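As structure tokens, one chain now follows by itself in the form predicted alone.
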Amino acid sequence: MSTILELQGVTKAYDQYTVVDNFNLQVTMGELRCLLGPNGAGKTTTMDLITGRQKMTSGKVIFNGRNISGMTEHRIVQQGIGRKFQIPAVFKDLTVRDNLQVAFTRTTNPFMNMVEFGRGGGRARLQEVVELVGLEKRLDELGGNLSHGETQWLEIGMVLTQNPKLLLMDEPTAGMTEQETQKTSEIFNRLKGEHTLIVVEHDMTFVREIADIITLMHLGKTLAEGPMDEVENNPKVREVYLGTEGISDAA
């Protein structure tokens, strides 16, 4: 498989003090990536580097074959990379249909938007996303009167409406029941393939379920890479977090 990103001695520097260290990643087509590490290793500065949410101190990032450091934010989507934040950041006075048809922008004229997603593409992608996060039965209720599951759903399925290549997704299942995490690993099962993608996550029985590769941050670097078995195996990382549990304790 051909990689579709790679951060090339990718650091981020306040002054003295270095978050993400020399850090370099390669994530191939279709793959899951989870990025796992304790509060503090660099994975959220990571996600933001790649996404020009920040600028880089030194180092690329290239996606697709093209480099993208020092992009916008809204070039970089353009490019075909979406993001999911921890907080879901969804219209709660606007309905599912309505939130799905805000996300589903093309050009920065809102009324050509809505007449794009009227036609049979727009409804096409509609009807397949709905689908994808099992909101078919939603999709006329307010975005406030969601439960915090189908709120984080919800707002999967905005970033999917622009069909990114490579969906970064930080802490998807956080605050949900056990019910809602099962249903959200199978959802990003059947994303990966079609879509590749960085999970931030802390829900290791989550993380067991859908990744391909784990990377394990530890001060701004990778410590470990691989398998999960491999990695929870590795010496080093036992060495790091002091426990019998394995990477448990890292995330």
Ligand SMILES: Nc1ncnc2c1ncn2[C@@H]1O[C@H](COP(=O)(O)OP(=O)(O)O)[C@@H](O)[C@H]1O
Contents of the next structure:
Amino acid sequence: MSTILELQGVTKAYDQYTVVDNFNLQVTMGELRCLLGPNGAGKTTTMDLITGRQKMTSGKVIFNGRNISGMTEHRIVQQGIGRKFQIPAVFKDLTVRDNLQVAFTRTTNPFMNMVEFGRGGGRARLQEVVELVGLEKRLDELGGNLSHGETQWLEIGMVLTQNPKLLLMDEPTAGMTEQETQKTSEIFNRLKGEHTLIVVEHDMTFVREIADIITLMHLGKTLAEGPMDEVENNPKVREVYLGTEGISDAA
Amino acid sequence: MHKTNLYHDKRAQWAVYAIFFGVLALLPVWMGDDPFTLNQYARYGVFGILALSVSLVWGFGGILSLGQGIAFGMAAYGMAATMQMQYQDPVNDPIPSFMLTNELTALPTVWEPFWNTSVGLILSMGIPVLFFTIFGILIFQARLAGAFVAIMTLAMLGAWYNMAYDMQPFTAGFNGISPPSAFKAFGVEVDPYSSMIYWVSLGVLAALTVSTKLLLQSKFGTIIQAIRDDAERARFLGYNVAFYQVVVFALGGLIAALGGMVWVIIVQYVSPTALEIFFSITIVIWAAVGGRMSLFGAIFGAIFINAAQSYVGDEFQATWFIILGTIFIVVVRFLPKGLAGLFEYAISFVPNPLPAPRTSVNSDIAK
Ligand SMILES: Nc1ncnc2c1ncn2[C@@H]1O[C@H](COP(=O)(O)OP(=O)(O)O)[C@@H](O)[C@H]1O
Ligand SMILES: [Mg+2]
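Swap state to the form predicted together with the named molecule from the form predicted alone:
After this comes the whole thing, all chains and molecules, with the earlier chain placed first.
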């Protein structure tokens, strides 16, 4: 199986404080990887470094056989990386339909988009996404009027509309009710195989339901990596979480 | 009947444009040829054009530019130079009189191209757009936004004002340039006190409004509003945000420049007042009061406030700026979408009588 994403010695340091410390990661095509770790472990920063939102101090990110380190954000996205933010971000003054419309990027050139009145393709894709995230009835609603769960789904839907090769999801179930989380894990299980995903999560029930392999981060480094039960029984992990009930308590 | 607010119905919006511009076009026929009123109304058309540029750039593009006067003023000087050179004679009288009083013995090189009217028109339009493009690249590549953009555009406007003021031999400084004859193109003279000037001004306003409306209905229009809402989200959908912002900013400059050109045809005069900071801020107030997120609202705001100003008469002129400032504060505080927002709210109680447009996901999502 081929590797789609590889992080080589990725490091991010502020003054003396190293937030991501010589971090290595390999993700295989079609895999769903869960990135776990306590608050402040460096998970969001890692996503920032992959997507160019922050500049890394040292290291290399190889995506699809190409070194993407140092590229601007939109160029990295155009290589095929989509991202959902930890704090859900949708376009509040646009309708759900327009939010998805903007995410459908046949071309990102401003001049081409001036003569684009959307009579062409893309409908099938949007139809599919709307059904998948269950927002059929909310298409005319403004993004700013959605409930918290719906906002999360809309953002997931937008990332899916982009149809990226790799999807980065930062805490997609944060703030969701149990029911909403359940629905989200169904969505993710349907995405598995078709897409490659890296998901940052705190909800262990959710992780158990969706994850193939888990990477556990601690202080910017990999503490353990492997299937769920293996990571849970890792003595190093038990040491770090000593006195707690294991990684389930990390949230 | 269906649920969509009539205000958001595109068919209703186009109908309002058609009625508005249709009625205005017939105005000279109806009220007869009162040259001074027609000249006055033509000026309102230019104010509408300026408010339109602010609506596009600020209301839809999220860029608060206090420097629309830069494009307006540059184009106004270009147009004045063009009209001045139409008056000069290449053999007997090649140098404008204000230059002679400033002891110039030859026409400055920068003035040479304006002998040719077409070149003059292209430069009047093209130089502001080029300037806004370069200035925009500097601002938006650095990812400046909000108050920083407002301050930078304001400072730049101040610099241009001083330049126009100080370059006496080229611009006639404080006195300004008053071309002695009306603008002529294609063998036609545009008399500034006639129905023709009114139609020229209204025609440019209508054409720019319709083009801007179409632009906003294209995908480009949706994307710039998305960038206004959340630039970071748009960037991570793969858009080069700065590129879009530069294009919006330059288009706003183009609209304001066309306003400046029409202005000089109407008033046959330009001076550094076109580049005054207060004037550019006033344009933003017109758009805010009328409703910056509505092209029609912004245009209406410009006309409404100027009509009100001339209506209150001379005894209030001294306090007018205080009145205007008060209106602005009230609107910003209580009506963020201006009068258009108030109208949007009021009309939401009126059932939409138009048949529902196709709304199935299939036919409509990619619209
Ligand atoms: N600008 C910054 N300067 C210094 N430290 C920062 C900065 N931004 C984030 N950090 C630190 O980096 C660490 C990792 O943060 P983050 O990647 O958000 O963690 P996680 O997503 O795993 O909760 C935190 O300890 C945070 O305080
Ligand atoms: Mg985080």
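Residue numbers count along the first chain shown, from 1. The shown structure was predicted, so the numbers you read here are calculated from the model rather than taken from an experiment. The term rigid core refers to the most C-alpha atoms you can superpose between the two forms while keeping them within 1.5 Å.
Engineer: Is it true that L146 shifts between these two forms by 2 Å or more at the Cα, once the core is aligned?
Structural biologist: Yes, its C-alpha moves 2 Å or more.
Engineer: Is the shift of T181 between these two forms large enough to count as movement, that is, does its C-alpha move by 2 Å or more after the core is superposed?
Structural biologist: No, the C-alpha moves less than 2 Å.
Engineer: Relative to the superposed rigid core, does D93 relocate between these two forms - that is, does its Cα move 2 Å or more?
Structural biologist: Comparing forms between these two forms, the D93 CA shifts at least 2 Å.
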